[in-house]
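Here we start with a single chain on its own, the form predicted on its own, put down as structure tokens.
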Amino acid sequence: MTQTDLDVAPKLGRRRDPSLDGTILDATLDVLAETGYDGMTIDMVAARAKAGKATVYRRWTSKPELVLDAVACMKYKDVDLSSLPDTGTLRGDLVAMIKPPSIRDSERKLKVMAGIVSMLTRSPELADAAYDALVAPRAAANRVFFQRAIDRGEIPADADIERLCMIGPAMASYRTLMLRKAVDREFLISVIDGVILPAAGVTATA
């Protein structure tokens, strides 16, 4: 290569690496959950994702816009509604969604809802983004466990889905924001078999 060549060359910057993304908005997530919004800083997402301040900020130009696409990515991993258990009880079905994998992911979620509170009435995109994926999955798989319930006469043709479907979410919510506690599998099958179930007209068996 001549020095012409050399002078004319393109010069080519260092690549965008997708991956990083993924990783950047992981430690976010796991940021916010430990320190809440407020506390949290682009300094300490870096840290925990091993990049630069400067990467974070080539991708992300504000912590707001950062913390809306953590928030909003997690939504895409939750589970398939055609894959969900079909055990021909609406308790089976409840139960069977209680797995160490789902309780840990429904805890960091609510972590992360603990840790974006603050912002949720200042931010209607962060709130929106927040029900999409802190609350929209579980309810809309609660919404095909009863109407499989209806569809085979366990509970009556005029439940309020849309009530039952909130209950799971909404107490699992008041415990993680309000009590501080943890949501384990002793206190969602409590929910089912006293608060889920009666409602929705059906004795819990043993």
Second form
Number of protein chains: 2
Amino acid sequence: MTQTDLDVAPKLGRRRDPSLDGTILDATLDVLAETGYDGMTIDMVAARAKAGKATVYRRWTSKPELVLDAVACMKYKDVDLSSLPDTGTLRGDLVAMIKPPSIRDSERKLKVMAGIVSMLTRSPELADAAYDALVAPRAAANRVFFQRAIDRGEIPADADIERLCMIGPAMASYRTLMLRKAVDREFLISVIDGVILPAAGVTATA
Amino acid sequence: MTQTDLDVAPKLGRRRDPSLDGTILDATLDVLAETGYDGMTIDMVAARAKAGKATVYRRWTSKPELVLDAVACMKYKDVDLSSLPDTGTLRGDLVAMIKPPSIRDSERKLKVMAGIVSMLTRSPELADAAYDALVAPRAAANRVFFQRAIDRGEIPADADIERLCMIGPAMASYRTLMLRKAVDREFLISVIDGVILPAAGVTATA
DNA sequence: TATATACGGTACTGTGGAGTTCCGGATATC
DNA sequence: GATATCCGGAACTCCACAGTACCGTATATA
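The form predicted together with a further copy of the same chain is what I want next, because the block you gave corresponds to the form predicted on its own; please supply it.
Below: every chain and molecule of the assembly, starting with the one above.
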């Protein structure tokens, strides 16, 4: 975390409302997704969070720090690896990941990514945070699915899991950032059946 | 083009150096690729082009106009569809597109794209220009290759060409923008053999 | 040679946003 | 109740950059 002044907590006076941290970080992500890093102003974030600008600066020292924290915090609101779907087939697992809440979550993450892409060169710390929050979790989930498929004998044991993990995210990112089209269920299914499964070496079913 | 004041060419005085247009546009793309749209200043562009800021504003009315023109002009410096490689096999054609100059060109385009992604929401005109210059040309080239493969009977006639065209660009974009790794020959070959050809339904060779 | 425009360069103006300060009101401890 | 901190909000300072104006010089026409 960014602020380290709470360990010497003040004994007098009104306490900081802890829930405001999350509210402000969430507002930051919203504005980031809508207008991008440079288009975002602290006033926008404060207004969206229904807070004062001073309240934001009481908790984060600067705009870069705020954005870094907001991006990093997305990491923890992700699907945890212990509760992934397990349908018995690779296709079933991949399709089971397509759910309205998951789609909306991914969509927001992609928009946030679009808003900070140009910053990644200038700020290695932000680049690391973005990787941990936006790239790694989805890759980790896919890795589980492909490993299961190998263990089952559903796909060849020498399949390049790391490359397979990237296909879905890559197609979704390209469609959002470059083509500016919606990533809907139909698209995701067509990527699974038309790209991922053939690449994985699944002997054509469906 | 942006400027329309040359058709009524002045008969007196020093003429505008036509080569400066290209120099300034090229400098704009360099700065755009290095620092992104918002990080770019007109002074940077002028310095890189070894020109004065006034010279830039004599030719383009504003920063958005300059960037729009610079992005749009990349469209014309692309591979023309009439001189594409024709090796006789889909894999051969795709591999033949991997050449050092082509890789460097693509790398720069991807960095420019990264620099303007967050602007695409704010400027539909820039979004269109970026699509025409960065997305469409590569898709058009791939479309030729896949159509040839269908005509040859190398891949199924009902293959989804539009989806296949995007795989390469999507994987390359993701690797550059999100993973921040270099798109080298080895990576591209692995994408062709491990993703594109299986997705196209090529009966495994190699 | 006189005139008119482009050139690189510098100095200027105007503006939007980062970050700070202060206010009246709310909420906590002692 | 006294004190101290947080709150939302508004007003402020400061600065970087977009865009303009001007200078001395270079290059064109007539």
